[in-house]
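Here we start with a single chain on its own, the form predicted alone, put down as structure tokens.
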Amino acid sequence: MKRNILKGLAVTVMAATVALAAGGAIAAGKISGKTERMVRSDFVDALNGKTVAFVPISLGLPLSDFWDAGIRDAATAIGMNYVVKDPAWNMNAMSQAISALISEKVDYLVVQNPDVQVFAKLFRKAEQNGTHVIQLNMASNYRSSGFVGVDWVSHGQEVGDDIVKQCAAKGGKVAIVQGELTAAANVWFNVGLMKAFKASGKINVVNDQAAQWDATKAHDITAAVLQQHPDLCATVGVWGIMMMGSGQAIKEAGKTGEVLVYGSGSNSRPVCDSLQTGILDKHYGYDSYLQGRDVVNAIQAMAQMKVEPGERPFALYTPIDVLAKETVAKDDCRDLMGKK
């Protein structure tokens, strides 16, 4: 009898608790509904009609085309205006495009910076003029409102550690193919790479040359290195598309799978194809379409917090996926802009 009374009391207490919780939820719903309207209103006021402009080094590459699509899709979805200027590898045209956008007082300027110094003064001028500058994947010596991209030092060290594991017991001969010597991605990737090599004490860098992001130059550099060092263990560079040239030279020398080829960059279809055919052995990839979306996420936060250009610089670092020829799958790479 006592057990039944206690059981009934427990059920009554539980029912009362549920009722109170439900009432609280309804009340909270009214409050959160009002708050939601306020948040939405502030969001729209902060972003609607504002302009974001993108200046890559060049369109027509998977990396920059995915950025373009990612920024465009995310920005227009929230009511922003979107502008892109394509300098097509011409640094004078790039400088002119940036200067014009500063004069137009665009709200947000996104730049794939080709050099640590060349546009630093322009970025400072832009922010003094009221435009937030977000540097995409490659930073300059001027620390602007935001950076979205790869943590290059950590990334280079991760790649270097893997090369050490593969090559330390095989003579340790490694060739580095640099991109552009003064590009931040190239500079800091190689800092991380050498940090890993020096820590091991078992890697011998037998060649270190710049190919200026050109696959043909990477091919020729690698072919020459193989003639001098037929016992080369690996070659590595910061951009996978460039490193496909190195992989082709290794294939022509009959050393595919024997001399390892490492690259990094956007997870575009040519990368997966090159892994599957053995032109690349490992590719440390990132989704540049989603990087474009991260740019707009950063803009959303800055706009709602009402920070002044350059007032509170920050970085959003991109996660890295390691793609290997033994495990790469079709859906690891993007076929079209914004689509798997």
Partner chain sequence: MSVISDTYLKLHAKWSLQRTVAELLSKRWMEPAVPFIMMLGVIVFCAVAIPNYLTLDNLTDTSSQFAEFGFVVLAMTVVLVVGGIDLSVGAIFAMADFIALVLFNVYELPIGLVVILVLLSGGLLGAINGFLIGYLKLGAFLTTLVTLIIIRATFDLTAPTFAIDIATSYNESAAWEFLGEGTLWGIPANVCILMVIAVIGHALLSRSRPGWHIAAIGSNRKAARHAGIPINRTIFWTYVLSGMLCSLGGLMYAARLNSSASNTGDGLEVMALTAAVLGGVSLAGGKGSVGRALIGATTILVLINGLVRLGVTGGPTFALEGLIMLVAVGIDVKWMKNKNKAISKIYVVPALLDLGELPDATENSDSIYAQNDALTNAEPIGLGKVDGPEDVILDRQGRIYTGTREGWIMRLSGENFEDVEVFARIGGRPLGLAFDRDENLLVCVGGMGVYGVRPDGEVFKVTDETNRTRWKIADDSRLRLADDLDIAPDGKIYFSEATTRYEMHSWAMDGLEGRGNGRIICHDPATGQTRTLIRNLMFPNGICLAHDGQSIFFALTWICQIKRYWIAGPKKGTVETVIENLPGNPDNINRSSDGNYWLAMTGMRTPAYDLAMRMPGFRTRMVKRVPPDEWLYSNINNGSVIKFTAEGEVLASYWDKSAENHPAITSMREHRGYLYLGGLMNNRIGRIPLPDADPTWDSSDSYWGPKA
Second form
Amino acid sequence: MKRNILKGLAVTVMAATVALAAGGAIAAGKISGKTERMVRSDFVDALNGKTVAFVPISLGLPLSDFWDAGIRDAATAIGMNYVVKDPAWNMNAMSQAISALISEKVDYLVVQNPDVQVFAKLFRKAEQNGTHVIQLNMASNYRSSGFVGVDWVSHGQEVGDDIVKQCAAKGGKVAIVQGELTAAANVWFNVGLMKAFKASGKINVVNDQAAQWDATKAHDITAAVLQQHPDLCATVGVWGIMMMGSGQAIKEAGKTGEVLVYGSGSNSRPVCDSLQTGILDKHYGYDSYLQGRDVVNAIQAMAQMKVEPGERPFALYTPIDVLAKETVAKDDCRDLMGKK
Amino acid sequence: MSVISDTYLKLHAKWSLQRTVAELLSKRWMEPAVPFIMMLGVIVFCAVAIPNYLTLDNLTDTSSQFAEFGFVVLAMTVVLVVGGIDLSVGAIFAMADFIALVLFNVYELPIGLVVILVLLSGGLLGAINGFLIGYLKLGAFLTTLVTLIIIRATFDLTAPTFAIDIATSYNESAAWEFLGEGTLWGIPANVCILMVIAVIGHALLSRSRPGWHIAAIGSNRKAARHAGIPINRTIFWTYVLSGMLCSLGGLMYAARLNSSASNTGDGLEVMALTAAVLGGVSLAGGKGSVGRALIGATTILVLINGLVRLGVTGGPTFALEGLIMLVAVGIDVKWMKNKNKAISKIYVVPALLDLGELPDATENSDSIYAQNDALTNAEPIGLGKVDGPEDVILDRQGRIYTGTREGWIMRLSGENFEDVEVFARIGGRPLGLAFDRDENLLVCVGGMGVYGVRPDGEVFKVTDETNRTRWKIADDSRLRLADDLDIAPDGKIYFSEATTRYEMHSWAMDGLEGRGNGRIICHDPATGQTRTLIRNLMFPNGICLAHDGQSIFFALTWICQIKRYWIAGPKKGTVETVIENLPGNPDNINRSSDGNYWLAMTGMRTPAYDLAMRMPGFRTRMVKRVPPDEWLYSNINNGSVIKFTAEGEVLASYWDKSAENHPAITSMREHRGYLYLGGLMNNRIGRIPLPDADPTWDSSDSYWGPKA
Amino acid sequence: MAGLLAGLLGRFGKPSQELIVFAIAVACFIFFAVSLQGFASIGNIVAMLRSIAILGILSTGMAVVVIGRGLDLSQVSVMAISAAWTLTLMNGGMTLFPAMALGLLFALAIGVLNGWIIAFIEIPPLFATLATGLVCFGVGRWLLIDSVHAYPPKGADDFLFIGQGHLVGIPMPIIIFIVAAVFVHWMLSRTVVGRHIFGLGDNMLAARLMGVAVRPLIIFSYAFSAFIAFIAGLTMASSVASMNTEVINSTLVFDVLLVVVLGGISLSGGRGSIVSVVVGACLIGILLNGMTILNVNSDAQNIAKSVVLLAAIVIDRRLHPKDEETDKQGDH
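Can I get the form predicted in complex with the partner chain as well, since the one above is the form predicted alone?
Below is the whole assembly, all chains and molecules, this chain first.
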């Protein structure tokens, strides 16, 4: 856990730095004229009784459950009200939940976008209504108050670079297991991957089927590809849980260790288990609990600097933690959350 | 019997909750009443449970989402009514949304053209379904399931190519903005459009030929085909219509959110289906309306919105959605199956009827009613050629007219009435007959009203409705069972309607109730107005104008009474009883040549039935537990004719003791020294000579004077 | 074998749908074998069979219901929740068999509920199972399992054997599929219950008049389908060491229907056999495997699959035309 705490500290410091930089000279000037006590009262005034609402695509996944816990813990600790709505993958319900929160005029709205486009118009309405919109991990086309999450293109590029390093010499055959074709994370991650692959010129993508976030489908696709390309060097996909299916197919073919399995996503217990058993080889992950805390930190900074919604958009990119089969330790993953 | 229970039973004879419920249930507007109450319940629940629910902001917000969903539910409803199902509504919705955005944002077409093209594309997708289901006769469920997957996959394939274009290009248009976010008198514009379409759709579905065809195919495909309805074509166009409605929904969504995502419209088909069924649209087809669709849509939208806002998480929402669906469909299935059974179980509501001591009618007794053989050897007329001559009348030429079961008026002429011809074909069940001053034959037609036949055989309507009784649930303005009539010197037509609760074929059930369900009505040909004079009469049957034209006599069949209603003179408007406690059930009354009146008795009372009439509880149990053919009905196997004076003295009785030739007698008419007999179920008209009667007397003269 | 051939040929020498589908499957196989390197290898054929094993297992259960003139859309939901609950129980410290017994009990409960609703309340199977599927998933997510995914606990090797083990060199899922197919074939063709299910599907009223206990039989068929769903769920969860309950949002249940209808089991009941299911599953397996190797996009695969299904039901309608005098439009 020590490592996590350190990581958390680092992120907090970073968040504060970014927020302050964004706030600029005006804010800095005001603060410098006050005593410590006045800063404290600014802090209390700014956050007292404010509400932060969180709308993920669905709860019940490690990723969103950690976000939920992260935001809840941090927000309630500083006396904010916290509301979460679970649309359970129903886009209609999600749109209704967001609309309702906007008409209720919550102060801060945190949304995980299923798509780059779907809520853009609602976000504009929200910010006109005085609600700050923070987009979590998956951004939309609308540039709202803030974005907290992974820098997907550079993330994809980082993974891609490592694949190039591992595979360039081994024939360079790579299969990409896509999540859903239109999901933002999937699109930008793949853009990053392809950037890296093109730059090297030595990688041959033999298959890029979409498994619809389903491990079983990933399994079947990988099994079929392996038959065709026994000399496959690596499979890679944007979600570790899904890639476990791919790893399973490789294990069945007796090629564990020969064909590398790359995943990405939240560092949750099953990921570490899979790394230990060799189902996954490398996982480019992040701690979504801390992403939740980042969100609240950003809110604190915005509140104290009294910026209007959308006035100074910022992005807080999450640091990536690379876990490899050889080096994975128990502390690297968070345990799944049970029923509350 | 104690006073209290006596009072109770008398009150019960007048008012009954059970009857109210039965009449309510048989109302067509009651069917959506349950969904409507459910909808109100959901709205009230949300208003109470969610703070600030009833604010203008929130209502506008919720209702702007309503339009899109409303269109999709309408689309689902029309195909459900035709007996199909459309699972591809969500996919067509998503496709239309996408096409609208591409056309508007990327190609920047004018908005009118966008609307037309989107509607066309929706219609085209619907046409694919329609062709497969209507013309190739595939099962609707599997077919639309497959088209759902194909349309969605096509959408997923093409959408990414335009996704960035749609997102980045931004076409400004006031009309587009208005469609998505504008309001008219505070109501979102898209809801206004939905309402307009809903009104048109309602007219189409319930008031137009194509709409009737749709419902006919849905309720009975075979019958519709036999009736010559173009089944394949109608089904095809219904799916086209469904597709267009979905695309309208998609268009509204495009204008409101300006976005097209891979999961747009996902799961919409299940939601729309649940909404339609919840609103009372039947899955079995043939039953459903625009109103019901919108009620269901509102309930589901408010409920899901409410659950989301209350923070109910995924799991319970799914479980609740499934449960609601099960309960709604379960009620629908069970209700459709058992509704008529339930109504018929509670429709007959027996009341207390105490007739008094049964007068003696045994043979050879001193009683005036003592049975005899006076009618046994009546001369048969038209034997086997007239089916059920309820009433008979003769014209000045001595020809007999009578109504038959076929709905015809037969004319029998010739020396021995051997020439039988169909004088007029009216339909319904012709009952009481009377000639007016111009020798038009006026007929009470069971199931239709009062009609007339001119001497040349032309049929015309006199009246078929009266003023509706206020505060009565069942609409009694239409005449159900006009029974007998007579005409006053001023031309006013007085006629009886035996019961307003039963039809011609089930009139005997009215007797089981022992309630005043009938009425006396007057039609004035001068003004064309029909007005009810006396209500709550116990099966008013025969009507006869007194010789002086000042009053009418009328017979009350179940309570075995003759009453008199004054239409002129000092007692005008009052009713008095002439005879009480007859030994049988009186039917038609007619004048006799000696200034008295003939009365037919359709059947005689029996001690058992009299006892049953005093025991409403017994009859209630019988009606509920025993099949209708086994019920105890009043006896109609043995009738008689009596003669009575205007003061109520019974002068003579005539019987067919054998009950072979004239078992039930429903009418008799004196004409030039003969008495002619009619019977509702008989296969003949009978005639007996009346030796003491005036051999020149005929009723036309008696009413209208000798012919000029 | 002779019986199989006779079945394929149909009675009057008119090609049955099974035979047509079988011929198409063979043609596709030859086409892919010639054009795709590595397609006809033993390894690929095993991988192909393995990839359709789950689909095939589910289809045997669906076949029983469809032959009895029903439809079970709750199958995938039952599969996901019962298997995921078993895993959750195992994570809670329960050993394999008690956990499996409870999971099975849950599946059977939903199956019996389905049958009861359809047999006694007489809700059309389509809606009954659609709704119970939602209820099953909702209750499962709400009360039984903690999150969208369930994972087997570490060291549950006996559990993992179900999906990942081999028997005489053949992967377990294929073995389970074969056992299920043989068992259902035996049940449908050699037992009283099986013959009665055919009778039920062919003409329920006639079956009832004959003295068949129609309502218990309907309940049995749905309970059996749920039982098969549980077996499929265990196999699925074990072979990828996780159970993704979001699988209910996929097109899996439609793929199952596709396999069942494709081989010639008519949705109007009383017709078809397990041979149809095997043939249908093989065709789908060949198509999907071939297209995956060709790197055809999954959406395009869906379209191809749907067009094949559409063709199958059009042919079905041609071979078994509707009788306008007896068919009701309301019959979905």
